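Taking the form predicted on its own, here's one chain by itself in structure tokens.
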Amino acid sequence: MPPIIQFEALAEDALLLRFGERIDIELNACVQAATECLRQHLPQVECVPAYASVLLRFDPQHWPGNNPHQQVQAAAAAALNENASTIAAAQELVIPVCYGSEYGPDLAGVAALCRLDTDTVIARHTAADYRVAMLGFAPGFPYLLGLDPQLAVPRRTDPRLRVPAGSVAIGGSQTGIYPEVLPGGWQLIGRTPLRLFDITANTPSLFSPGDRVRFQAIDEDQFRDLAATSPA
């Protein structure tokens, strides 16, 4: 049964289409879709999708009448009940990552709270298909879900200041990586050479909400190979 969408007016230029209010794969899904789905039917209006929900900007002026909100409300509604269920082909990621070490400083504590050894750990890390559900926190930031339950954990009780670009992290039932120097909390099990995200290319983030993830255990070789020739 496809979830009932609440309309709630957050600014005069914006609307936020609210799908539910936990964090759910197939829940997401479903705002993946209707996100897809405005961006056909709505291309002047611009669609911003997060885990349960999607924001809608719009220009007040583009909008005749009294009330642009119960118009663009109107037009998305209608847009959505004539068809919200394809997704658009979503890219295909795999992401190298070196496991522990200095790459992963929180990997052994990881594995202790899991009450699991470290290969265990990383064989089911890799072994997950993740879904990015959306880009968050700081520029090209991805919240993924699908991550195996005994994997979960919860946030470092003392966060850090400075994580390194790259890092992959476990936070309660998800995995993020960050793609900048930032100050962060979450548990630390390895880092990717590759750049997520460049703010001077076309595409700047490497991540769009929507795509497939996997990840690829690394060897500390491979990873200066890489990082060598991953644009700086």
Contents of the next structure:
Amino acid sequence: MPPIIQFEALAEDALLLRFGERIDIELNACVQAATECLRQHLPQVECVPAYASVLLRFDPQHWPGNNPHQQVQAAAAAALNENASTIAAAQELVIPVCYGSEYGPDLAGVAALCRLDTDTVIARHTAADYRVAMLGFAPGFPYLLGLDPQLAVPRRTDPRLRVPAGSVAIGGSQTGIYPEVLPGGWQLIGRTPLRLFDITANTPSLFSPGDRVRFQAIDEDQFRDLAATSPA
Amino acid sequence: MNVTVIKPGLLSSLQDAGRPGHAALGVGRAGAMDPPAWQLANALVGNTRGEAAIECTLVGPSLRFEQAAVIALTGATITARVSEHSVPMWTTCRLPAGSVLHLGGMASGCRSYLAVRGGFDVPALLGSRSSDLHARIGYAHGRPLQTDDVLPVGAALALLGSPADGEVQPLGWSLDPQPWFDFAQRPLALLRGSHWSQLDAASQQLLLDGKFSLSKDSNRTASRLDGPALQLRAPLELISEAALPGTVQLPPSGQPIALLAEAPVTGGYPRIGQIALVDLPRLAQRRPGDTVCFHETTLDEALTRLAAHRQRLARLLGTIAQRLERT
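Here we have the form predicted on its own; I need the corresponding form predicted in complex with the partner chain.
In what comes next, the whole complex appears, and the chain from above leads the way.
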């Protein structure tokens, strides 16, 4: 655990634990470990991890006395102190991606911005280890940390109204995947045939915060085969 | 039994208590914008399990009830009639089979709730029948109700004896809406937000003493507030953190945005205030153009009001259940 955690009351039913103010893969690993620990020890509290903070939402009436925030804060601090070595139970996921052509219409543009050829962009994008920092923007949308700094490119100046589901994209120093057809301004470099979010499934989201992710390049035939077999 | 949508109204959707507990997956809570009004509508028809009701916005739908039904209307003051009979609000009403309920415009407020005995029984997703219009989750992929939608109504024991024959039959008593609907549009209690101290002094003053008006761009996700532009002392670059209903954010335009039921689960704008939980339904009932003012509160004060509010609502729910039993 990092030495300093700031607690801040946000609302009658919410408290924020802040570990820092940066987007950083190590800081986010602390956030994921703390989230795991707090879920185990404070099951009545909803824990929502972000880049460098965890939101705790609770019912103030479940904490008798007149200072529920102080009580939740004390319980959270105690849980984190006594369980300094909690490791978040992360999945490791390999995501097949068909890069370029109609699947990644911005690949050539990204390569030009990075002064690389498209094969090198793909090689670097598939070489890195990523971590799911948090989910947001839309149900099941993973914000991934770990992008090769050489591949960081600005968002598009003209955001698309309809980004296809499964699009793998770069926005600034982050990479992510659109779970559904959504508007979006990130640069689209490829697409995965996997379904990221299905609210009717037992586990609706393919990704959870803290998961480790790698990308694997596939060709168009493999994309079609996988799309045909993946549950839609 | 089914209810068929003949005209959908301006923006009608099924809502219940929402979908808490899934923000970590990017799924927001959604749910009724005016939870006490939704809860009281259910109570008046004898529903006790958080059944889904229709949330109407500004102009209500027209609906055909295949069979006799027991309904209740709460929230914003809406015109309601079956043939030439007007249907009173804040009470329990029996409708005969084949009734067509026409809900019209609202004299005051923005959102009315129509509950039916048995509840609208569409499939629950992650434990809720709420439509999240922004995330497209819920009945018909979270879209608003449309003409020809057929909504199933859950099975329930008959209430109030035999079904109504031929006429609308309201009960002889109704609730006083005064405590549950903010006719006077009083100022909303505001807690200082995380970045309150980053506002310049004039903007702090304006937020608490200024007059804002609800923008027509407001929806279930957020109320946008037109009025004096607010400024930070210096630009603030923030990384995304979890977001909440009630949070008043300040985007670069300087026009505050108050998040509501469909608040995104993360956000990166400065948080200049947090509206007290008991006042969120009152904001949800403001119409575009209505005035929005704030006054400062403390966390202790807000918690005390919340506890008192919950107690009062619980007592009323108990009273309604008793009276329905005796009727």
